[in-house]
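Coming up is one lone chain in structure tokens, specifically the form predicted alone.
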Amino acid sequence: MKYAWPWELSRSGVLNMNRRNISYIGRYNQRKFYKRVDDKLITKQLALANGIAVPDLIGVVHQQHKIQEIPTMVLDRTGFVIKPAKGSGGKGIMVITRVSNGCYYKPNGHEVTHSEIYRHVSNILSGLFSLGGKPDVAIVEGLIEFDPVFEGLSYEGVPDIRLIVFKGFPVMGMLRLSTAASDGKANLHQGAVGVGLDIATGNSLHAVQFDLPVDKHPDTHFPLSNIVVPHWETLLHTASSAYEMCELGYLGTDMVLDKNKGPLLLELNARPGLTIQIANGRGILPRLKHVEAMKSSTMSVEERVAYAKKHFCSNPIF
């Protein structure tokens, strides 16, 4: 494994955790607005009020005795997702991709019994997966229909697109692909593949798994060097719009592509991780400084997206 000196990372424009927390999250994210992104139910309600597409909201379970209503909620569904409103890092998310004769099945084909669902939702309500261990609510939402453009790219899970938005400008992006190691989840620290994306075009630039470069998906063996994310313009506009919606200056937006509905906003993050720099093979700091140095703060969403495409484009480094 290759190591780098701190001064080498600094010279490459890599943003470290302390500087991110103090100079960007602490400076540009007002604490009073955190609940708009830390609570996924509030995020979903805000998105709907602002005309941003999100996965269907089937129902919300607030109390233990309401858990038994879930089978009725999902009666006509072919699949559904249960997630904690205040969870993080993908913890506590249960994905059911098939419902057959009253039985539920995960993406890997394993059956999930009613008692397992009851126990899982009960754990969510008790705060097992929530930030700070506080009591939570369970969101039941519609299953995302996998867009076939990503066929073969991911193992079991649905690929998602993360964009870092600073003061309304999308400054860096990556595609996250689940793997067998990540258990079908799209979290890089759990073993998912991160593919850096060109802000101008949505083309792949570089890819990593466990912080090491890869050129093929480890399970599907799909080449990662020529990926073009469709609906790129819409994804950039949705991410940029989230700035006005939640009023946080430094923000991570996670989105997916549904084959019928197109781009859908999954969630927002007030403390997005820094592995996006590794996936892109370059530091984010020069782009953040560029935006900070700009005097005008009255650009529209369309103007910010056009500006970002022009100034934050990159060359592939595969």
The other form holds:
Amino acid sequence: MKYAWPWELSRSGVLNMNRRNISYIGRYNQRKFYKRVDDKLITKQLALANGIAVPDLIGVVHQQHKIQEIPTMVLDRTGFVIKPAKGSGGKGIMVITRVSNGCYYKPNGHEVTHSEIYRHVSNILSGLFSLGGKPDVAIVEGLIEFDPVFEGLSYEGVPDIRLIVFKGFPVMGMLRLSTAASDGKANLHQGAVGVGLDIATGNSLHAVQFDLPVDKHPDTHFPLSNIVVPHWETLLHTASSAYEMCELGYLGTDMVLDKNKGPLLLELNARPGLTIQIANGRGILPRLKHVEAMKSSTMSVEERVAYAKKHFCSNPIF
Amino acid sequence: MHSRKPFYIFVALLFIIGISTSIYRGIEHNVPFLPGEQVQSWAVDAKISFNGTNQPAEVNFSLPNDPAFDILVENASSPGYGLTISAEAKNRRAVWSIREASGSQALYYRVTLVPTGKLNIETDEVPVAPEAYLWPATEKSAAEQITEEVWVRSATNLSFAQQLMNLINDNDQSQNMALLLSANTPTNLFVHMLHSKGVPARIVNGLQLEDQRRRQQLTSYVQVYNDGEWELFDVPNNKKGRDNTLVLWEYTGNSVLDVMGGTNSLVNFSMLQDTRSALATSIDMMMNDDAWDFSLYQLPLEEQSTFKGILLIPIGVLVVVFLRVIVGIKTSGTFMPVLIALAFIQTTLLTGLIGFLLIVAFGLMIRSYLSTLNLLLISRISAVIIVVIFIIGLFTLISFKLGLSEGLTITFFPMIILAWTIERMSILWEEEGPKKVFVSGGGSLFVATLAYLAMDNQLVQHWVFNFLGVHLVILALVLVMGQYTGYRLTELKRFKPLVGEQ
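Starting from the form predicted alone above, please write out the structure of the form predicted together with its partner chain.
Shown next: the complete complex, the earlier chain at its head.
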């Protein structure tokens, strides 16, 4: 049968969209703190103020006529990323991995002309990618040189680590690997592979693409069963401390591992998706309820990480 | 977390108020629950004729006031006469007057009656016991003998009256009865006999309605008081009770027609049956009641038709909320499908779908050219809007030339919405490829089609406009769905891999 019965899902502790919106986002995320995560520029500033490492900022384009300055900004860079400050769902992110002789190239080797960049940034400024079409600014960021431990795991893109942080406790995590289908982006609904991670160890548990289990990367054919994410402790720690930083109870943190700088906080998400459950092969609800049932909330970041590692670990499925 | 109780009480209240006001409207104002319902109405003409005697004349005519019929329209025509209608609660009368009436005179009164089905005539006041009729000496003993006999055999006023009537109409008449009937009409005899036993009874004048009858006269009936109600007896026909083709023209004991200063006065009735829309009838009735009533019927027709459209939006919104929250279908733009569905109502479904697809397809082609021009977003969308207008104009012209009148309705599409749709789809195409465009556009059109089917439904259109309480019910449903934390139908499939792995 292709469909599950609602009570079967409920027994498996699967969180659904309506319940996420009403019982978690609506209840634990105060509206006034949203701009801390919805505006990536503010997130960046907050992170820097809290001692959390982020990709370096090359420049910000606020106005149309400043678009011409982009080539000067990126002059000595090997690559860069242009993204809208208020974009959502990975929309409007342009990644340039190679700059040579004034020509720009995407991860897949396609050339990007100056006028394409101009139009893209112009679209960003007009608010095409921002929620509700509000005018936006474009952020130019340094390219992340991803950690070679993920060599062969990702196709044309940087793998990122998504952790769901509930009231400061990292409750579930996954590694997102871009594929040819996802066009170098790490968004699962665009076809990236999601690998569920054990909160205690950072070991892979289970992997999916388009909500279906996979055991090898579809493009690189790299086996996905024995991945160990390095710097796991730091990742948990960074994610957990993001709670103090943005004060959102139900939070998705996206991090990447840089070859030189270690874990970098890429962005925060006040409305993290639900596919992480499929990637982990289990529902997130029991963990959320576990945290909700805890009375004291005066634990430090270290205590929370330790608690999460103890209580939210899982036995590998394969 | 604050208590949910007030919320549920509020929703329940909305629900109850919505349902009960709708039922009230249906029952109290006779607004039909189904569209296209017909009711019968009767046009009754009363012609009063008399001969003038070259002196001042005053004609006092009783007007119908029967709870079994509502008066839709009434008017009187009487050239040269002064007319006053006295509207006493129980005794409505028209009074015509003139200084000098000579020769034969004709006055007309016309009324349109709508049956209400309330056939009982109830009264709060107990009528005073009638004075016993003084029988002429020749009839006295016969009458007393019969009444005494029947009185002993009866239990109530009603059974007494019933048995008296049976006896009067008995084929095997006793000598006593034959004697009485030779001197009295059956109706009079019946009333006299009732009065002699102190039973309140009165002679009333009724008009038997029959389609296309002319020159009808009022007939006498007898009402007998019993337990707060006046029961009707048709003595000559030995019938008790009444049906909805009998109008009690006058039943308060007053005369039907008084003419002063005239001779040979006569009233004739002619009538015509008519079928008309139940809705139009009840609206006319509501308009007749001057009482302030919160309804849209008081608006000018143009505003009414605007509201007929606007009031459909809650239905479309309800469909979208249901499909998104309970089913989980994704649409591009939250309420864009409702606006498209509104356009479909004007264009009809098939023409609308074809027109929409044609415009969007052409728009996408032109938009792909615009995207190479590196325009600012605002001017690009403005350009798309203008191009969409060109496309609509072109299609309208072509379909006109080809004689396809359906194509002309394409102008009903909201152009700004179309331009935004084209822009979004074009971006989607560039970012995620054509497949996503078809999925998201198809989802929107599917939702729009369902919303259209719901909004185009005759019954739905009838209800949302005539029973405004329905909107409170929709509001309650939307609020309840806003609280739904269960699984969406599409999630049952999406999360299927998570079942049974624990």
